[in-house]
Every structure is written in C-alpha cells, then in structure tokens.
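In structure tokens, the next block holds one chain alone, the form predicted alone.
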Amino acid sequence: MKKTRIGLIRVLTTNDPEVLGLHGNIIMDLFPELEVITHCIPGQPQGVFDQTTEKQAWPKVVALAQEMATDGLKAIVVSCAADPGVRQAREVLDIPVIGAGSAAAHVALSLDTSIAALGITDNIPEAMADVLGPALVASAKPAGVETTIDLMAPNGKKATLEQAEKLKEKGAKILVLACTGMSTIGIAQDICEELNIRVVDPVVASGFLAWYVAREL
C-alpha cells in the first residue's frame, strides 16, 4: 500500500530523534496509511509556553512549512496547541495546514458542548478558545508545570492526572488536552482509564484530520 506523506512541525527544538519523531509515530500507529515526515523549528528548547514564545515561533513555523511543502507533502500538521504560524502558513501554501489546538477543539466540540481544557498556561490558547466558545466550562494547568519540559519531569504525569480529576468534578463531559506535550507523556489513556471521562488528544485529533485530507486528495 502506497502511503500518503504528510509533514509535522514540532515547536520543541530537540536533537533527540526519539523525542522528535514521537508525535509522528503516534499518528502513524493510528493511521498506517500515512507517512509522517517530522522536523522541528530552531532555537526553542522549551517549546511554546506563553505569548512571547508563540510570537518567536510562528515565523519559524511558516519558514519551515514553506521548505517542507516543496517535498511533495499532502498536508502539514503544526504540533502545538497554540497553532503558531498556522494561519500565516495557510496564506502562503497551497496544501492544508492543520493546527493541533484547533483540531482538538473541533473534535471535542463534535462530541459534546460541556468541555474542560487542560493545558500548561493560565488561559488556554486562543486558537482553542475561539473554537470552543461557550462550550468551554473550565480550564486549568497542572501544579508546578510551566513548560512542556515540566510535563516530562518525574511529577509531571501525576500532577496532570490530579488536575484532570478536578476538572471532571466541575461537570465537564469531555476533557481536551491543550498542550501537545501531554501527548508526549501519553496521559490521555491514563485519564480515560482512571477518571472514566472521554479525552481528546491534540496530536491524535490533528492526525485524524490529516488522514481525512489524505483520503480526499
């Protein structure tokens, strides 16, 4: 079976091939028809975690997307819940550009209209909030987590689970992860199993849309 090639941009700068390829591997495991080509932007070893780092990231994302698009890709995923550079890249590319944040928000909204968001910032990314609108009933971040790197610390998963439980107690029917670093630590399955709540993972959501695009093109 010939696979459809899509690109994936990580906003976490890393030289570790395992870390770099992790999000692409998640997508390929779920959607074996896809071949994911992954690159990361330079100069952001802590990724995107506030407005300043988002502003630093988006021009790099656009430049990398333009470079990658010349390689015969059918779509590009920006694997960051803030969707840095997604709007700008769409303006200059002819192929679909999928933001992980807005993808997750749209999937969550298709499942229910009572949604809580769990991210790493005090307020969830605008790219997600704009989609969710009044369906967003609560949001929070894990204690002691300020960047995606903190999620990978020994206490990162425990703190994330604790905050997820608090959000469920606020009446949400769906929990959407507002940081792709949570995909990195594989927390969605743990939350589903321990708290019995449906969780939308942003990397999986963006992979699903890329798969859909690949079928249509």
Second form
2 protein chains.
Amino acid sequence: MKKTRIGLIRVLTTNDPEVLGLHGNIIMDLFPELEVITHCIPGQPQGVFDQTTEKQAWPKVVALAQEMATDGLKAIVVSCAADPGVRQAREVLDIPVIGAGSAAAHVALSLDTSIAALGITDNIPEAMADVLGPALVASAKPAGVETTIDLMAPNGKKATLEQAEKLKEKGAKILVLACTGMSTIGIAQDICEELNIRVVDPVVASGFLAWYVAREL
Amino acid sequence: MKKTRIGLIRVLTTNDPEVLGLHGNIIMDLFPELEVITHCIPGQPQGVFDQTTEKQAWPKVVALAQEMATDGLKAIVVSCAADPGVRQAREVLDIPVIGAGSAAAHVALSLDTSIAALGITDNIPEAMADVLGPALVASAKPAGVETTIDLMAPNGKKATLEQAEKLKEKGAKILVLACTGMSTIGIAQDICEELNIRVVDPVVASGFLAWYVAREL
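Could you output the structure for the form predicted together with another copy of the chain, given that the previous block was the form predicted alone?
Up next: the whole complex, starting with the chain shown before.
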C-alpha cells in the first residue's frame, strides 16, 4: 500500500522518540493509509498550557511547518488543542494545516450542538471556544492538573474521569477533549466506556481530517 | 465484512429508485463499511430550494427520521445543504443526526478559514452561513439555476463550472458546495480538476462524518 505522508507538529519538546511519536502512532493505527512524520518545537518541555506558552510556541510552529512542508507532505497537523500557529501557517503554506483543537470542535459540531469541553486550563483554548460558540454548554479541567505532564502522573486519569462525569451531568451530548495530552493518556475510550457519552479526541479528529485530505475526498 | 447501517433522508420526493439511491451510493462507494438506507420525504418533487420549501420539509424530515431510527441505524444523514429538521431531529433522537450543509461547512473550516460557497439560492442556506460566519468570503449560484432539477439539465454543469471559476478568483482557498444536487451531478471532481481548488461536497462530507460515527472514532 502506497502511504500518504502527512506532517505532525508536537508542541511538547522531547528527545524521547517514543514520547515524540505517540500522537503520530495514534493516527497511523487508526488510518493505516497515512505515514505520519513527527517533529517537535524546541524549548518547551512543558508544552503549551497558557497564553504565555502559546505565544512562545506559535512562531516556532510556523517556522517548523515551513521547513517540514518542503518534504512533500500532503497536510500538516498541529497537535495542540490551542492551535498555536495554525492560522499563521495557513497564510504561508499551500497544503492544509489542521489544528487539533479546531478539528475536534468542528467534528463535534458536525454531530451535535450541545458540547462540553474538558481541558487543562480554566478556560478552554480560544481556538476551540471561537468555533464552539454557544454550543459549548460547559467546560472544566481535572483537579490538580496544570500541564500535559500532570495528566501523565499516576492520578491524572482518575482526576480526568471524575471531571468528565461532572460535565456529563450538565447535559452535553458530546464531550470534546481540549488538550492533546488527553490523547496521549488515551482517556477518550475510558470516558466513553465508563460514562457512555460520545467523546471527540483532538488527535483522532485531526488525523481524521488529514485522512480526508489524503484520500482527496 | 459486517457493514454499519446508516440512514439517509432525501428531501427530493421521487419514485425512481435510481434517483432516490444516488446520494447513498456516493457514500457507499467511498465508504464500503457503510450500508446506507435511503428514504425521501413526501410531496416535494422539486426538493428544497427556498425558505418556503424548507419550512414545508423540516417537520417531514423529523417524522421520517423518527420512523427510520427504529430500524437500528447508527446515524442519520439529512442530505440537504439547508439541514432541514436537523436541529429538531437531534432533540428527539439518541443517534447522531448529520446535516449535509453543516457537515460540509465544518469539514471546510477544519482545513482553512477562507471559504467560498456555491449554491442554488441567492444566499446560501442559513445552516451553512451560521457555521461559516466570517470565513465565508464569497457565495454565488449558477446562472439559470433555481432548483436541484435545473442542475441536472443539459446546461447545469457548465453554468456551475463558470460560477465556480468566478468564486475562485475572489481568493477563497476552499470551495464548498451549498446544494446536494451538486453532489448528484458529481460536479466537485470537475471543479477540482478544472480549477485546481479544493472542493468540499456536502454528501461526501456527511458520509465522512457518518463513517466517523460508524468506526466509533
């Protein structure tokens, strides 16, 4: 099978090839037609978790996207729910640039307009809030979680599940995850199984859109 | 292969099984994992092409969706760019209801925020305009086309291509089709090949989202 090459940008700086490749592997497992080439931006070992780290990240994302695009990619995924640099990268690139945050929000809204969001910040990223608009019925973050690293701590999954349950009680029909660190810990499936609510995962959603581009639908 | 059954509602009333099955066949060709069960609403041989016909259609869509949902379907697609009855059907059904118009708009917005829309009405359907918001840079309809039936006339394809070219000149990066009658005549591929612009087809987009639901992504 001839695979279609897409790029993926991590905003969590890491030298560990296993950590680096986690999001690309999620996408390749679900969409075997894709080959995902992953790179991370420099200097952000805690990733993007507030406005300051988002501002630090976006020019680095654009620069990396420009560099990666010379490698014959069909699309580039920015694997962060805040979509850092997505708008700006679209201005300079000819291939589609898919932001995990906006992709997840759009997939959720295609299925319903009663959405709750679970992130790692007090307010969900602007890139998602802007898309969700009045469809966002509630949002929350797990207790004790401030960065994507905290999600990987022993208590991260439990705290996330507890908060998801509270969001479900507020009546949303779909729960969208507002941090790709939640994709890293694979929490979507746990929430779906335990709480019986549809969960949209941002890494999966961005891979789904990249697959749309690759298939030339 | 065990197929996942989804429903599709046509808002063009027809007794011709070939015409009836056109949109379902487009989806099944692209997504062989899906089996599409199609029904049409009664009494609208010219389909939905303005506010009056939209108002006539939506309660019939909801009633048909309720009836079809008893048949063990995983999702229902309303195959009309105006999304008639989508919001209302979601209120009474437990399975996802996907509107071709909003699905196409969301898929387009996941890839870029500079969108043009080509429909059959002076203004594109509200269901799409609401989603596209300021991302909609221009919209138009082919000369001499008023209903989905006109699109199938000998001159329909040519008039559509001419208007698509004018829209491309206005600088949009993506062209979204704002009438599923354009899916019927398969114009997306022609536009894409002749004008080298990415085209989002509403029937394809809704099938794409139904496939997302079927795969339980």
